[in-house]
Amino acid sequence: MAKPLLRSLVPGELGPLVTELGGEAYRARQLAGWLHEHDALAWDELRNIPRPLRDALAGRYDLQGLAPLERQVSTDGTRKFLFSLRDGQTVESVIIPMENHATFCLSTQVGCAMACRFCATARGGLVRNLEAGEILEQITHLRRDLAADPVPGHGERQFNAVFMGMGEPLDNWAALPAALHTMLAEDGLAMSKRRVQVSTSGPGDGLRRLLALAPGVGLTLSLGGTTDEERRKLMPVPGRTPLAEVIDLGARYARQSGRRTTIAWVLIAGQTDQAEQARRLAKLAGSGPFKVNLIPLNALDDDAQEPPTPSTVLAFQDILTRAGIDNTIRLSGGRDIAAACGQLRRRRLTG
């Protein structure tokens, strides 16, 4: 059985651990620096940590839980990674080059139980949750990749992180709070709350837990429908939460965090691209502190669903704009490398 990952501990837990193992208290700060500032993945990289303390830590914890299995780079600069986990499962992460920074798309689960019709990850169901250390180590590998192969023009600018990879983040309460804590903590990754976004299909219990946690990070709600019936067709599991409740919880979180909640609307030809749906979506978005991201479907290679034509996308957007709804069209990157959530893993599993 694999040992727990050292990165799964929040920074405040390192001090008691170090003193328990016979180390001086200040070694905890050094250890946190190696984990979260210097992206160490091997015990020998912890050069100013005494060998006896390193050996004691290695006896209880693993330092690395992910092994790079595949790396693909799109013509648009998107980089997609497939990592092997210690139990032989695989998980994906993506680096998305933005105008002046990189965005890391992170996974929280192997597979997903939400069964959303437009998502490749959902096809295989949920295998297991990721540990907090497995979530955080994705950042370690992506930062090391950028250090070895920088994106021109991005300099030293801090990255953004979105929980928009494999899995439903609000379904992994064994790990998400610790991962967010370490990302935001000064002795962790010291990220600004404005650089972190949790994207969710909107299960009611998870949204209520997020409200109780109050991390202050951004929130994106994937609706899938403007009525309960529409939502259940595309998103059977999260669709069990009434749409009115999802909107209410999203609005409450926006007021709590001081940031508008984003509504993500996947545009699928003939299913979610109708003018009447745009009008209903405008009404939902206008009911609270929301903005809308329109996302033309990144088509799956084994599915008949397709994105709408560009003219249909623009017509849908025009209805929102005329209704006074702040909105953007977000084109999915990496289409030539199967960069949509779960596609690379699914291709490897199915051959």
Second form
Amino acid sequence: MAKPLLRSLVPGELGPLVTELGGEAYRARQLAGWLHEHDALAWDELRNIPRPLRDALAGRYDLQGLAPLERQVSTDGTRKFLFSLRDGQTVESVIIPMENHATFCLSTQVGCAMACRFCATARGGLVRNLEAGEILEQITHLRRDLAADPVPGHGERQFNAVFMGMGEPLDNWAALPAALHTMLAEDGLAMSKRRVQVSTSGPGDGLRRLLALAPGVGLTLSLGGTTDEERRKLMPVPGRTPLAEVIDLGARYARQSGRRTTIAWVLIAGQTDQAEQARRLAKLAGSGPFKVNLIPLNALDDDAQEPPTPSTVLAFQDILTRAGIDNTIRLSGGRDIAAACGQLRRRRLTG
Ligand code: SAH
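Show the same protein again, this time as the form predicted in complex with S-adenosyl-L-homocysteine rather than the form predicted alone.
All chains and molecules follow, beginning with the one already shown.
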């Protein structure tokens, strides 16, 4: 059995731990610095922590839970990583270089139980949840990668983090709150709430838990349908929550966080690209504090689903724009390296 990861502890838990192991109280701050500022992955890196305390910590915890297995760089600069976990499972993370900052795309589960028809991660079902430390350590590796190989022009700018990798974040309630807490905590990663976006397929129980937690980060809601029937067809598990309820929860969350909720709409030829769907989507989005991201499908290689033609995408967008809905077309980066939606892991699994 692997030990727990030290990074799974929130910064506030380090103090009692250090004291229990016989260290001075101020060592907790140094430890948090090594974990979340200096991106340490080996006990030897913790130079100012006395050897006996290091050994005591190492007796109970692991410092590294992810080993880089693959790194691919797309022609558009997107960097895709495949990590192996201590139990041999794999997860993906992505660095997406934006104009003046990097966006980290993080995974929360190995596989996913939501069964969305257009998503590669869904294909194998849920394998397991990631621990908080496994979620946070993706950031550690991505930051180390950027430090070793900076994106030209980005300077020291903070990164953004989006939970748009593998898994359904709101279906991993065992780890998401701690991961978010450490990301935002002053003695953790000290990220601004504005730089964090939770993306969800919108299971109702998960959305209600997020509302109760009130983390203040941004929310993206993948809708998949403009009626309950449409939504259930493409997103069978989250589709069990009535659309009206999902929209209401998304609007309530936006009012709570003070930021509009983004509705993510994946455009699939013949299925989610119809003019009447655009009109219904405009109505839903116009009913509250929402904006819309249109995402032409990133086609999976084993599937009949295809993205619409560019002119159909633009016609769909035009209906939203004319209805006064703030919207953006999001083209997936890194298509040449299978950077979207669990495709790298899947290619390895299917050989
Ligand atoms: N489970 C979460 C996070 C992972 S999916 C969620 O559903 O949001 C992240 C985003 O990728 C979602 O907006 C989802 O709709 C989108 N997505 C999934 N598969 C896709 C594909 N094949 N092409 C384009 N977007 C996809």
